[in-house]
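In structure tokens, one chain follows: the form predicted alone.
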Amino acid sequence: MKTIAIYHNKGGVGKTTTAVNLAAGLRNKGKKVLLIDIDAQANSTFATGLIKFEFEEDDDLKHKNVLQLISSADFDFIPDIVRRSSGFNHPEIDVIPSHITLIDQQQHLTRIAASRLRLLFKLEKIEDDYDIVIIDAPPSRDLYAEIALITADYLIIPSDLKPFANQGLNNVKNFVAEVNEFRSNLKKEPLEVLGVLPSKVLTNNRFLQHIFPRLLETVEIRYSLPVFKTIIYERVALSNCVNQTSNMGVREIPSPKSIFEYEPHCESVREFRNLSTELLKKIGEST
């Protein structure tokens, strides 16, 4: 089983976007794939489908959520959370979701070490359950970012290699030292960037030919970090199949897609099966 954590810690760079196209893209290709939602927005929760209630009585997510994993080591292990994804995929995905409640109970659980842990413990005991674990980190610099990093072998950061994106490329780096050194102590090897992500690409021309070449330069020499060679640019159809709903009787209930599933022959599906397929080559998987 291989753990991919998706982080930046610049917000709107495409990551909950990378985060659930590429698990569809790997479930299409046959793999079995865990989904982590470790972000207090939730928005890979919402975008596989999970949340569909309107009223707080209706919620039920609020104690089968990732908060549980991370909050005891004694109870709530991943069979007794994951839920599988709801008309996102075909096939669908497991899922670990994420709940709001994540942000009451950090100041807690940034006091207690063992929190950091319990997500690898956990998923050490599901090994054989899955190839792939993605985890969708926040876009911050707390201990939910801290878990995922912990957790993870690997890290994909997705950036639409603006200024602001870039300059937090630095602060990724330091986040990444910080977290090698506590995996040292725990005699695991260190986390490895696979690479940025261009995501959320501008598809104008000009762009394209006099300016993006000289942002990736920026990435590979200025930051000394490795550049996925797929791009994901930004279209309409990934943007909309997220915000797909469908009818329950008078009310109208979110029902995003995959992008396979929402418009399969469009070039967003294209560019998310190169990605799946460079990311398995790097990671040594079969594909």
Second form
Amino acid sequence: MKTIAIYHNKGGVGKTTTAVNLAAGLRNKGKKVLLIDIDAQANSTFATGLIKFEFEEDDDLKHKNVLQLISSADFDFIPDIVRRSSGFNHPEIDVIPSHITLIDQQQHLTRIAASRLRLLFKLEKIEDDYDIVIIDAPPSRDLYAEIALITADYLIIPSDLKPFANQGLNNVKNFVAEVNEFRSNLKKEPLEVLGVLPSKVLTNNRFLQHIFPRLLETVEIRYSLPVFKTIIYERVALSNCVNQTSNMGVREIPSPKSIFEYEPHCESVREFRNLSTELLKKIGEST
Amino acid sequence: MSEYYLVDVKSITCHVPRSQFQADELDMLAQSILTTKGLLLPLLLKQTAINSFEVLAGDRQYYAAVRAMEINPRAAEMVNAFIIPMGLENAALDQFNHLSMGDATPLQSSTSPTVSSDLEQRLIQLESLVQSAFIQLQTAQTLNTQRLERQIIQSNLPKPNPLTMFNSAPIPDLIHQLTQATRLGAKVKKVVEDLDIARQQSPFTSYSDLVNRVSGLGEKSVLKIIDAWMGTD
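Structure of the form predicted together with its partner chain, please, following the form predicted alone?
Then the entire complex follows, led off by the chain already shown.
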């Protein structure tokens, strides 16, 4: 089992899009995939079709999400919490959902000495059930992001390469260094930064010719971080696949889909296929 | 720094055997831990590995916490504790011992000659305690009374309704108000007299009714008066 965190402390850089579609891409390659959403905004949870209820009373995630996983050592193990994505992809993937209550509980969790270790320990118990675990971390530098980076073996940093996203790379590097100190106490290898994944890149020709290469160079030279060969471009289908709804009489039910499900022959599908292959090669898994 | 945490009971070990403590006493303490949702005198722990701890002080509390977990594994999975950093163990133990001695010694260890002075001392302490508690209560009470009075006054104040005031205010008041708020000047008296006659025939039902039936009173003046009354001016 290999665990990959998707993290950048700049929001809006395509983190969730990357997490869910990469998960789908790996699943479509026959891998057993678990997607863990540890971002209180629960965008991955939504994108995999687990938030279809309209009313609070119908919320079936509140007491069964990643929060319970982190809160208790002896209860609420991964098989108790895991959900199968719904209408998201063929085949569906396994998801540990997130919930907005994570925000409220952070204060309490920081008081728990072992809160940073729970996810790691619980994943160790199901090591043989999955090939790849993907963790969608929050775009902040909080306890949840820390848990994600402590738990993961590898890190992907999705970035639109714009100035703020680039300047945030220093924060990411410092954060990784801090986490690595904690990992060394755990006798755990340092987190391996697989690289910056260019995402939400404009398809405008002039931009691609004149500006984009300079942005890439900045990342590699100024921040000395590797960059993925695969580029995830900003495309209509990719942003639409999350926002699908299906009409049920008077109600519009959210019906988000993976890009593979939404438009099987589009460019974005090819990009995510390439990303899956590139990733598997980087982490030494069979493609 | 000695940090305060919630620690998994299962990750703690203790060198003192459980048999040193009476089962029914641990039971009672365990129930109390469950009721108060916490141990009120936190354990002192030494960290031995990333997720394992040893009891430095508070063996009895520790076994009470273990018992509480046996009774309710979910509610008492964790226990409050101070994790004492390396090198500070002795200093922490010192403080712990002093603190727990302070509870028990004065009466037991004192011999008869000092009893009276001890008692006196305690009385004085008690007195000052009572006094400060009383002062606290008093201030709290005064604050509360003031707050409540303000609320009552606010909620009892009738919402000013300008139309009712036009209909019911005594003539001298109306003259005063209109002089202040409008530029009617010398005409005020005449206007108010007209208004009084009109409202005696029948009360005004609306502001337009008012303007229609009182010839010297224009819309602008009415608006000015209302503004003045409502304090929006």
